[in-house]
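Quick heads-up: it's one chain on its own, the form predicted on its own, in structure tokens.
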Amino acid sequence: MNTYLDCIPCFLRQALEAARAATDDQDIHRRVLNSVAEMIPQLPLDVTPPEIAQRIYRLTYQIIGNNDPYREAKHLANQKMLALYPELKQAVANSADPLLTACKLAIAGNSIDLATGSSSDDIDSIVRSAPTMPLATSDYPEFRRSIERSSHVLYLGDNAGEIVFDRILIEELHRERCLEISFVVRERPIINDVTRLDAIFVGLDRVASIVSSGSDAPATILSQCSPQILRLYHWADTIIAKGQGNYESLSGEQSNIFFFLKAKCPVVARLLGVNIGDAILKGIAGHRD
């Protein structure tokens, strides 16, 4: 999807929040806002929002002198979600359809997103209600059928914290079928997006091959991805794309992609025909036989 004018105020908010995460110095906060504001007239609207966000975060990090202002927040989110792991595994095991419950947990975990102003503070109640959470858009039957005929799954990760729920879904996929699963992380820190260190911390390396996208974009921008990722992308039988950023960057593709996300902004909610906060499991055309 292209960038909308409605996205511009969100970019400014994200820049300010990143600056505040790094320092209490209001002069630096003002410098960040002024610098981002100067960028706005030159921002192209015919590219995806994550591509714009990448430029804005690079500039912000340069000004604040910190290339990972959310490091501590990410670590705390990973720890907090790992503490819930045994309870969530039990909820999946006890459910009538463990794979569906694991899918819902993975989507519920997408609530942890510092770019949209959320936090992990209230995630306990969210994930505990996940097994009965309605899906505003549900292509789950198509997803299950796709997994049943797959050998290799490419799993495009999103945020720290929620990757614990990704691990639970991956473990359930392995229980359903013998699969080779590659889990994609960011090359360098950006916002609270998952990096290799985050993935290893929560044990994802035990259930999937961890591979870097080759980019620090807060989504999967195919033109920026490494040759390895592009090979995996075209080879995979099923692609799982977590989060709103991956929906923004890949919704126009014709591959066998299933998007797992919460709709977090008015633009994306409108495009999906849902309400803000709704849970989405949406497939797109391009199924591979």
Second form
2 protein chains.
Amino acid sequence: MNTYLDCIPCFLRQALEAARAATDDQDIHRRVLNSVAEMIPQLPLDVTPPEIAQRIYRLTYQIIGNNDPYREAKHLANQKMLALYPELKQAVANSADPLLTACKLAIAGNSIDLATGSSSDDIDSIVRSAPTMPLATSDYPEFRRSIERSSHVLYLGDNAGEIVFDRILIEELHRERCLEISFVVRERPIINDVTRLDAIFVGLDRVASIVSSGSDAPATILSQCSPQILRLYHWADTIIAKGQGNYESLSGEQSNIFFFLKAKCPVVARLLGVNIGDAILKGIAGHRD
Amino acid sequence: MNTYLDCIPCFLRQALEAARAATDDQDIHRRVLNSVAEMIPQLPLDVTPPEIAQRIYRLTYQIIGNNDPYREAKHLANQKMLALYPELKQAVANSADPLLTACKLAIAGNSIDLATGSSSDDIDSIVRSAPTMPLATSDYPEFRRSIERSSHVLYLGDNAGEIVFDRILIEELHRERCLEISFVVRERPIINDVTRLDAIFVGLDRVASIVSSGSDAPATILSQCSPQILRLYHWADTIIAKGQGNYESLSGEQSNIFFFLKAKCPVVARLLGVNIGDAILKGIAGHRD
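For comparison with the form predicted on its own, produce the structure of the form predicted in complex with another copy of the chain.
The complete assembly is shown below, putting the previous chain first.
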């Protein structure tokens, strides 16, 4: 999808939040706001929102002199969600359809998103109630059919913390006999997005091959991806794309992608025909099956 | 209160909304966003948010070539709320404490605020449930005591639509023997704020003297008010200030003011120690009694 004008005030807010995560110095906060404001008249709208976000975060990180202001928040989210792992594994195992429950958990985990102002404070109750959470858009039957025929799954990760639930879903995919699963992380830290270190911290490397996107974009921007990712992308039988960023960057593609996300802003909610906060499992047209 | 950095992305969003209310021309929307963005580095933070909002709306209205983009929305809100008047008058009359119920109704009516993205669509249920609505901050006992001793009340209005409930409260004030009530409207249209025409449309002129603030600020900025307003302001036994804008512009004053509002943004909610959406009836320090 292209960037909407609505995204621009939101980017400005995100830059301020990132500056505040790095420092209490209000002069620096103001400098970040002013510098991002000065970029606005030049911002193109015919690119996806994560491509604009990437430029804005790069500028912000340069001004604040910190290329990972959410490091501590990410680490806390990973730790906190990891503590829930045994309980939620049990909930999945005890459920009537473990794959569906694991999908819902992976979507509920997408509530952890510092770009949209969510935090891991209220996440415990969100993920605990995930097994009974309704899906506003559910292509689960198509997803299950696709998985049953898939040897290779490409799993495009999103945020730290959330990755604990991605691990639970990946473990279910193995039970469904998916042989090879590649989990894509960002090349460098951006917002609270998953990097290789986060993936290893929660043990994702034990259940999937961890591969870097080759880019610091908070999404999967194919033109910026490494040749390895592009090979995996075209080779995969099923692609799972987590979060709004991946939806924004890949919703125009024709691959066998299933988007797992919470709708977090008015623009994406409107495009999906759902309410903010709704849980989405959505395949896109062009499924190979 | 001074302007917070958080307010700046919000102003940008408001400018875009105002442009969209006036025209579907996306080039104009973009021009508004760019022009407001260019103002940002020069914006002072040591003035109140409504003073910044005033500058931003003036610029926006100049670019869109329309000085009242919310005219239709305001008219609809006035009509819609007026249709509820008989039912809500009855609810007030039948309640155990009609003055308290009328206060709650006037606060619930403050939910109609196009600057913060609220609309009159869901307002029916909000005002209908107002009699049982809890107040997160309640200085109602002090307010009642103040009103019992007041001959002259200055009532600082806020939004179109909402003014129907201000009228109901003013009618209750008359029953409490307040002799003179002056209702302040904006001098010129800004956002969906009440002007003289709105006040007359809902019959406020039959229960109060309508006086203009002398300014197009979306709040009561004393340095911009007419000498008449300043006289009334210093003469009034009790001042009722409706809405966030009036809270933002007058919370630092030492007059006998009671703020009636819904907390609509994170900054004001934090300052008041409440949640977004909470209903507030708050007196400020320095009451004369």
